[in-house]
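Only one chain comes next, encoded as structure tokens, the form predicted alone.
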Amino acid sequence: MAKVVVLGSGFAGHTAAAYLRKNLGKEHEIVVVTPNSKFQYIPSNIWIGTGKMTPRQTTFPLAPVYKRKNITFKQAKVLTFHPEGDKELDKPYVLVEYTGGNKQGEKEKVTYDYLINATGPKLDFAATEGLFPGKNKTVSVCSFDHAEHAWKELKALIDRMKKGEHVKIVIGTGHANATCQGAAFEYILNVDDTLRKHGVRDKADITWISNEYHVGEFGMNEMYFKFGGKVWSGQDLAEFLFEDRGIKYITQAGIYKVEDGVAYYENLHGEQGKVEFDFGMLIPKFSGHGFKAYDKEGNDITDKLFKAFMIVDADYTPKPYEEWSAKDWPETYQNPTYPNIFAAGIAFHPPHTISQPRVSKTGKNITPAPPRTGMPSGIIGRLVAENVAHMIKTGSKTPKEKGSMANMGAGCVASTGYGFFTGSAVVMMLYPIVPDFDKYPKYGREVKSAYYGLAGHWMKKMLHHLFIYKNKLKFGWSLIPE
């Protein structure tokens, strides 16, 4: 009998316990530790963030669907890691500390023979002084919570603006490092559409800010599709979004500081600048969570486990960007010192980002971190399930499916406004996620072809019932695509 355990319950690590359970025999013990009680659907916080739909819609609790799937839950946080395990107990284990239900604070061992990181991110607000959901005028869509709160401060503000206040709004990443611009994208253009439909939205001035070189870059060193009989790029796409909605827009920045109202940035160019607001929503840094790991001995080997996320086996080999390739990014995202320690989704830790690196005159690093959220996770998180399967089933050490970003696609369907009749989407695919310039020497991708309309809210709204349904395990949720 083998037992995996499965770290974090988002769409890497939710997505693995599912597919480990689908393909291992019931003999084979699988285990889920999560400081979350409940699962969400994140891309639908930005409708919460709007109030289109509430908490209740978007998530669901974990522990009656791994309970009827045979999966052990429990409620925890992890603290250290000894894939070597110690003095006292001879197998590999994770510290981990309750964070709900009965046990609450206690710590326990939790051994395991495979283990599988999807822990995601650490929303790093603390990178940035004075960011925090809730402080100096600013709120968050990051998780459900935080987006029923941006909620009732959009809210608060579309009151004020119904008496007669003009206000000033900004949407955008917090940090030079940010990441995952497309849910700040998709925030704002539905803010946009809910003052339209509260008839305030000429009480507004709107304002987009970013540290993408341009807008609709999102981090992924250009996008383009095919829409309309011609090619677009992303930021052709963006500017035409945003100046027919009159938001204006500030890219290149990097925000160190805000106060009460106020965002300051500098540039590529090295210029300070400052945003002034009474609503901003500003995606922080996406930050390893600064876990520590120990051998049998106790001695700190962290470094064998991770550079702020977890090693993999990617070419991590320090060089310019010129010498970049397709071929640095990771394949089965096992750890290279540890063959029975994988990672997924975001807790792996990328080789580069994917956007070309730029520094200010002053050497400040104003790049996106690559995108890793959604449908790759999901993909990712699955690739490694079966690999493990794979493993316990035959007794290797050698994976024998692989699937690196570079020869992987992501759909993207961005909402750009709310209604049955008047919503609004933009669909597009992507192919494959890391560009590969050897491969497709032009564009770095395939050019796809892209849709924006009311159909694609339909397809954004449908995908929401599917994933949901799929997420919960019912009957044939394994005949849904990631």
Contents of the next structure:
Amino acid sequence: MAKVVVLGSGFAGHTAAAYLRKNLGKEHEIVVVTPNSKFQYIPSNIWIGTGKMTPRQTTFPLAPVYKRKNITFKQAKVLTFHPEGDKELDKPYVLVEYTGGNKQGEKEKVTYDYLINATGPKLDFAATEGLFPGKNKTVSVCSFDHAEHAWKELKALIDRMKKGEHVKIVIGTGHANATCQGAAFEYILNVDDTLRKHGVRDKADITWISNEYHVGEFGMNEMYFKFGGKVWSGQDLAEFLFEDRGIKYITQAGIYKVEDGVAYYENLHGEQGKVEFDFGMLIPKFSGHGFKAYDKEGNDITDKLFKAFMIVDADYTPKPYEEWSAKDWPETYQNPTYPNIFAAGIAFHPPHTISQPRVSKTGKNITPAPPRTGMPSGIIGRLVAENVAHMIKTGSKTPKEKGSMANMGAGCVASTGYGFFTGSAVVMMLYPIVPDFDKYPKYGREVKSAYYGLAGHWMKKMLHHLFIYKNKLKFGWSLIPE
Amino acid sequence: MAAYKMSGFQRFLLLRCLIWNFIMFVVLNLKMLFLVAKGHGGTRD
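Previous: the form predicted alone; requested now: the form predicted in complex with its partner chain:
Expanding to the full complex; the earlier chain stays at the top.
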């Protein structure tokens, strides 16, 4: 009998736990440790933030799902990693502290045979001075409660606009190395759509601000799509949408400070700038959680497990952009020092960014971090689970399957408005996620199609229902791809 | 390309014409399934 502990219950962790249960018999124990009591379908947060959905529609409690599937659920957060055990306990374990239920505040050593770290990112608002949801006129849509607050603030703003006030709205990234531009992109277009539907769009100046080299880059380096019989870049597509809706844009901007309704930034030319707003949604930097790891003797071995995120089988050798290769990216997500530890989703440390790194004239790095959305996170979670199940069943210490983000596709459905007859979305298909210039010398990727229109909204809405059904692990869940 | 504007017909087709959008919905789903089948990564292909 083996015990597998999964840390986290987002796309990667929840998918990993589900596939472990599917692939392993009941004699094996699966434990999920997560500080959250609910699963949240994050892609729909932009609709909570514009009042189109409530958190009730995008979340569900995890405990009944795990109980039904015979998965042990511990609502707790990880404090420290002990991959060799300690002087008293001769088994690897993680020290956790309960965050809910009867045991709240209690600590426990949770032992394991295999560990899957899917703890996601820390929303590092503190990395930007003055940036925090509810402070200095800023909001966030990174979690359902943040998004709910964002809608409350936006609604109040709409009421002011209806009384004739002219306002400024700024949406984008709040740090020079922030990622998740896609969520901010969807939010700005949905805010535009919401203002139009309330008849107050003429009362707002809407501005996009981001650390991308140009709009539509999304931390993915250059992207190209077939659209309307031509090859469009991501920049063409984003500029077309912004121009069509009268949205201004500032790029190459690393925001470093936010004061009451003012964001200060430096751009790649080394110039200082500021942008004023009455409502600002700025995505924070995503950081590692700062976990510590200790060996049997109690010595600090954090550098064997973590950089900012968890070390896996990537090539972390520092090299210039020209020498980057698709082969740098991990394939098994296994820690090289402790082969029974894996990281999935955002929790693994990437070898480098996907975007070309750029430094301002004053030496400030203004480069988006590599995004890892629900689709690759789910795929990696499944891959890791299948490998762990294989290792348990065969006694092998080597994972069987390999899957790199350099041979993984992603479908991105970016909402640009809500409504069965009046909604719209951009659908972008990308293969592979990490460009491979050896295989695709011209663009680094296959040029797949993009689409913009009402059918995109139907697709996004369908995916919302489909993935909530899948993640509730209802009948036939595994037939729905990640 | 930055100044590209949609014509009235394009706007109707993409945002209002239900038959066209239903066809596109089916096509997009098929394309997405193809992408998923192709792009699950690595040795499982």
